[in-house]
Structures are given as structure tokens and as C-alpha cells.
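Presented as C-alpha cells, the chain that follows is alone, the form predicted alone.
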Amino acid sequence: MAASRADPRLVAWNALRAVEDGAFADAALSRQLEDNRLDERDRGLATQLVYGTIAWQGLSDHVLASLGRPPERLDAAVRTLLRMAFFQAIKLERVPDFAVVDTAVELAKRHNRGAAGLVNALLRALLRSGKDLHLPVASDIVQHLAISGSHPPWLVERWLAALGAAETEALLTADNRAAPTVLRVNPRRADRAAALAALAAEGYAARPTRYAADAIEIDLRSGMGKLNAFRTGLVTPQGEASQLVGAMIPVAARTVLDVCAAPGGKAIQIAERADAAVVAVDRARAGVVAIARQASRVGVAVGILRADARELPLRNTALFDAVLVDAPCSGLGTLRQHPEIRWRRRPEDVARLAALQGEILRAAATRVQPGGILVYATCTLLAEENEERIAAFLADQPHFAIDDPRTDLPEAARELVDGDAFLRTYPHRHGLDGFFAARLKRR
């Protein structure tokens, strides 16, 4: 449904309905923002409504059920509208309650006038209850944290086993905060100080980040395409933890293979900072197109190959100084940026992905020359996809050994490497997406 005017709540509702139909939140919101003219303040509100509604969906659904309306029995569009309204009423203190009710009812009328009465009744019931959330008792820690922190119970249970109650609660809280927008400076164009000056000249507030040497955090008030520094190849959007994975590839490597490369951030990062021949592989047509577009924008040469990482169509003699496996994973370390993932993943997905990761890792290992480096990385916090994958690989591949990456990481990032020489980042500890990376060396 196209917005008839620049109404940020309607824009957000349209994006949320697309997410309900299977779209990713960032893509759905970007499309709506491109199609509707909103000023800076309204863009910010629409963005907050989309990401906040999805993040707090579990809590909103629990409250809906407590009011006698299980969400699965509601029309999909009305359910999405109620989630957005409940998020505003429960979590956005600066939005007056009457405004939440009035705007939700008006939006309901656009969809189905008969739904307006239901939306009005449920919101007023919430307000009459004093916004009672009906949280599970604290002694039922899994259910209590799952509802109060709005994450699926199976995931809360796993994090409780791995991190304990206090850290799990902190992680859930961090996941429900907006992720910062982080850019990577192209060192072939300028250093970080010069890039900050260029952004300031465009009128953007930006600052250096703590861990990655070329990373900048920016207060972006418009689409990336309107940023001159992006159009000219000076900066590229890439999370700080992701940049640290790219830094684990030694600068001395002269040939580098990235086997799961789309959309190309790490492959291009490596090509920007090193005098290396980089080959980027991805199985999806859209993925290789994205890599080519990014390489052209920043002005670096990257070899691009469309292929399955498990069956690389390369000569048997094609070996590389370094191979990067940025493995397909559950993505559960990126819930600040992709809150919809928490509601789409299932426990059985983890086992399936772990098996795929093992296959890709074994295939990639055959492309590492003696003395070369193999980097394995994920953006998840689950051991099955991380240290357990490495343990299984090393048990099967005794000619590889763990290699400490601290010699190539920025000094500030070396504290993120644990006693097993694994890079680990956490939203609640470091303000970064949850990443895991291991560097291995072929004997």
C-alpha cells in the first residue's frame, strides 16, 4: 500500500507489512524511504518505529495475548499495526498515549474500517491496565527474560547456559538498542582524519571508533547514496566487527581468496589496504553484481567468480596465501541491525548451518598453500557455529593449527582476542555486533 502523504507511521507500517511477508527490515525500510518524502525528523521516527516494533514484537505479542487477542488469530496487517502501536505506548515515553491511539485508529481505517474498533479497544484496554505487561515470574528465568527482553525462549536458554543470567540480560538489552552506522575509510583515498574532515564539510557529525583503524561512526540523516564521500569511494558502510575480521588477513598476503564474499565488504577492504590479488566468490548472481558495483565505486580491482564455495571451479594448483571463509550463519550476533532474524531462526537451523559451514571450511582449506592462512568468521554467538566448528575442523585437518591474529589487528582490538586466540565481540560488552573469528595456519 503506497503512502498518500509523507506520514512516518504509515511509511513504517508499510515497511513492517513487507517484513511480515518475508522482506528484510533494512531493505523494506529503504524502499519506503525512497518512495516517500520525509524530513530528517520523520525519517528518524519511521526508522525507530520499524526497528523498535520488530525488536519488541515478542513483548507486544505477549501483551496482546494477555488482553485476550492471541496475535496469530489477528489479520496480518492489523497485527503489525497493533505491534507498532504497543511499541510506542510501552517503550516511547515521549509519544503521548492519545496520539498513539488516534494515529493507530486512523491507519486501521485505511486498511479496513471494521478493524478500527478493535485497534481502539485493545489500545484503550492496555492504557486502562496501567500498561501492565503481565510478565512471567522472575523464578521462571527463561520465560521471564524471553518476554521482558523480547527474544525467543530457545535462544535465551542457550545464552543463559553460555553466559549466565546477568550477561544474558545485558545482551538482550543491547540487542534491543539501535546499532550505530559505521563506515570504513578507503586508505587509498585518505586517512581517517581526512575522511572525518570531508564528512564534516558535508555537514555530518562523525567520530573515530575504538577498535578498527579505518572505522568511523556517523550520524546519518539521509540515505547512503546522498553521501558524497560514499559516491566517490572514500567510505563504505561496514560494521566495525566486520572490519576487524578483514584485518585478520595478513597485509603481507599477495593472493587472497574470499569464498563467501557478497556483498563484498571484506574482499574490497583487503584489496584497498594490501597490494594483493583478491578473488571474491559468491554463489548468487545478485551477490556477484553487488561485489562488482562496490569494487567499481571505490576503484579497486577484484576478481569475481560466481560459484558454490564447496565446489570452487579452480585449477587444483590454484593456491592462495590467505583464504577467508565469512561463513553463512544464523546471524544472531547482528540483532541490533536485523531484529527480524530472531523471530525467523529456529533451533534446527543451527545444525543445518553448522553442517554447511563445515563443508565450506573443508573445501576452502584445500586452497591454502603451505604456510598460508585460513580465516573463519561468523556473525553469531552460538558455539555450534563457532568454536565447535573449529574444533571439528582441526580434528580432521591436523596440518592446520590456530594462529594468533593479534600481530595484524589494531592495538586497541587485541583485547578482543581471548585465551584461545579467537576474536570475539559482543553487543553488550563492546558495543559491536556479535562476531567470532579464528585464524588458522597451514603447517
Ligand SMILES: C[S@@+](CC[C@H](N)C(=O)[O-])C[C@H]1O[C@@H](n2cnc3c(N)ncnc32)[C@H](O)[C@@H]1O
The other form holds:
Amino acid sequence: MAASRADPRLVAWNALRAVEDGAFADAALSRQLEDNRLDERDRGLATQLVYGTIAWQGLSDHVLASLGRPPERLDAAVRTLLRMAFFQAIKLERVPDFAVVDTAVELAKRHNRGAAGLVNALLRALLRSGKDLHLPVASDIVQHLAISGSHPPWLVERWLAALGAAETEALLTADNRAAPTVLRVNPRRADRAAALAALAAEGYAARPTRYAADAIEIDLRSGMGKLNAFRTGLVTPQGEASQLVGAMIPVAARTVLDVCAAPGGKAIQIAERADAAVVAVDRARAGVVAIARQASRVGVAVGILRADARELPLRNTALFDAVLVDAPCSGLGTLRQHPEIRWRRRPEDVARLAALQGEILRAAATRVQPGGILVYATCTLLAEENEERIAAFLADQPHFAIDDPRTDLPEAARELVDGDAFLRTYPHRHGLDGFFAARLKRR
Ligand SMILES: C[S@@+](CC[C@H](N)C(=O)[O-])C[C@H]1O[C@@H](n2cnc3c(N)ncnc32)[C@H](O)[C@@H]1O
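Can you now output the form predicted in complex with the named molecule? The one shown was the form predicted alone.
Once more the chain from above appears, this time first in line as the rest of the complex follows.
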């Protein structure tokens, strides 16, 4: 740990450079925050800079290109610094422009003295033209929304077709806001009121959420590891929509198989709440290690298996009361927390993932007892990975039928289930990550 207090802009810049090299934003930021000493306020600023810079990268790159400086031709460190300063000036109004430029130039000097002049000149031009953002005219609605809402055009096009212009615009806006930090209370240890009291005693402001029964929203001003309630297994970070998917596994299920379980959010949620034997499978080595670590912190027993869900090394007679397929997906419902995903995903990924999802779902179905339940879930908002997968599955699996999950969801969450009995959550409608889940019953 560094002895003196670090500069939050430098911390953010270093995290952004790691993201440019392929790291995930949350992991890169956590590493920087662990390695540098920042007070609560600076920690908040560094976090805002990392997430906001990545979210608004489409807009800053558009303005850079319109200045004759295509971002892909700039040095990566300079490019990330310009994007960060642009975000600060355009979206964080409390910082005056001259201070944004001065700080960015100082940071550029640390990287390479020659870069400072370029950053100074480009940033001044960027701010001059960016302030009255020359956005494409609204007649090309895809380009207009893609740039003004900072998302890739191919994704905007798909959401426009599915949701229409007004909702798409609202979704893009919601994606560019920070997601709340949500915890799940371990019901074996305490109810939600008692957990809230424990967090208050630790000095944290927290409140119950609207939809999920065991969820708490917390104003976290430190890393999770500092929270006693986390270290002792009373709470676990898990988004509210994700908790609702876990709740779709009936409490009465005594044996549960989760075939895509890492890092263990839902598998451990199910093991905590019910008197159920849970088997958690994942293909990723680091993933199964993470499940084991979380299960031990929380103090629940979970059977853990590293395997491909399409070729489970289980006896043919091993059938379960409930099987969960929390499928690998494009993750495009989680852009508040993972803003970088929008710039990494390509349209062709969606078709590849849809094929994998279909294979996993078919294999998982062979593990469901007669009369048992199969839950399929994703954290994306694309029909190819959601309702189209269910339609294709049901077309060749006549012994499965849709089962309405409302009986197992908390009263407040029942409005999130649509006329087809699918759970659908949206950042702009509900303030939740975009999830889809279907519950099927084997006849
Ligand atoms: C959406 S994540 C699961 C999240 C988890 N259920 C939770 O609540 O914390 C999808 C998981 O599927 C795993 N996965 C991808 N392909 C797989 C396969 N063929 N077999 C098993 N697991 C796979 C990934 O490693 C990833 O951990």
C-alpha cells in the first residue's frame, strides 16, 4: 500500500488503461483502489471517472473524430486521458474546464512530456466543439441515439426495433447511470431488518429494496472486504434482479443443480435459504474456486463440480427437483456496472452465444425429474438470447411447458412477470439490471 495519499485522477487513468488492455472495469478499478490510499471522497471520484469515461467513450470519440483525430490513431494512454478529461468537463459540471485541462496536462507529462502539448491542444479544441456537441441530425435516429447516448449503433438498432425510440433513449440514459450496490441477506443468519440494523451499527447507510425480499441497497464507501457483515457471511453482494432469478427456484425443491454457477451468487442464495442439496457446476477453473470461497465465507455446503454443462460427468439416473441454467450471455443488460461490454461485444457474438445457450439448455433439461422445474435466465435484453431460445427449446421438447413463477416471487416482484410468464427487468423501467428468466416444468 502506498504511504501517501494518491491522486484519484491518476488512479482512474491507470484503471482505464488496464481496461484498454482488456481488463474488466470493475476488476481494474478494484485493483487500483486496493493498491492506492484514497479517502472516501476521492474513492468516489475515481469510481465515477472510470465508469463514466467508459460509458461516454462513444460520444468523446465522435467529437475527437470530428476534430480530425480518429481515436484509434492516438496513443492508447493519451486517448484514455482525453476521454477521461472530456467526460469530466461535459458530465461532471462541478469541475471548471481550465482545471480539467491543467490536470490532464499534468498527468500527460508523467506519461511522456511530448504528449502534454498534444493533450493541451486537443482538449481545448475538444471542449470548444464538445460543448455545443455537433450531433448527427435526428433524421438518422440510430446514429443520433448511438452518439448522444454513447452506445454502439448495432445495439441501438436492435433495441429500437424491439422497444421503439422513446424507450430506447430512456434505456441508454439509464445505462449511463451508476448501478446501486445491492447485498443479499443470508436468511440463515438474520432477517432483513436485523441485517439493516447490523449495517447501521457498522456506520453504513442502507435501505431495503423494492422487489427482492432479502435485498438491501447500501451506500458503500469502502471495499466489500472492510464490511464486517460481508466477512462474517451475513451479506453477499448480488444485484436485485439476479436475486429474483434465484427466487424462481421453488423453495420446495430438495435437490437443485446449477449448471452455470460461477461465481456462485444464485447457487449460494439457494443453498442459504432452503433445506436443499445444491450441486454447482461451472466450466471455468477460477469460477469454481470462487464458488468454494464464497460458500466457505457464508458457511453453507455446496457440491462443486468443474465441468462443461453440455457433458456433465453425472450418472444418467442423477435427476434433480430443479435445474438452473444461468446462461453465458452477451451481458448487455448490465451496462451500468460493466460499461465496457458495449464496446467489446459484436453482433456475431450474439449468434454464437445463442447456439451455446440452446445446447446448454437441452443438456440441462435431461437432468430434470418428471414434475421438476427448469429455470433459464440471462442478463441481456436481446430476444435471440431470451424468448427465442425458449421458443426453440419448447418446439422440440414437448414434455416441458411454461410455468408461471409468480407463486414463488415476492408480491412486489410479480408485476415484473409479463403475459408470457417471463420475468423481465430493465434499467430504465425498474432501476434494475436487464434480466430475462423463464420457468419451465417437466410434465
Ligand atoms: C452468467 S454467469 C453465471 C452467474 C452465476 N450463476 C451467479 O449467479 O453468480 C455464466 C457462467 O457460465 C459459465 N459457462 C460458460 N460456458 C459454460 C459451459 N459450457 N459449461 C458450464 N459453464 C459454462 C461461465 O464460466 C460463467 O461463470
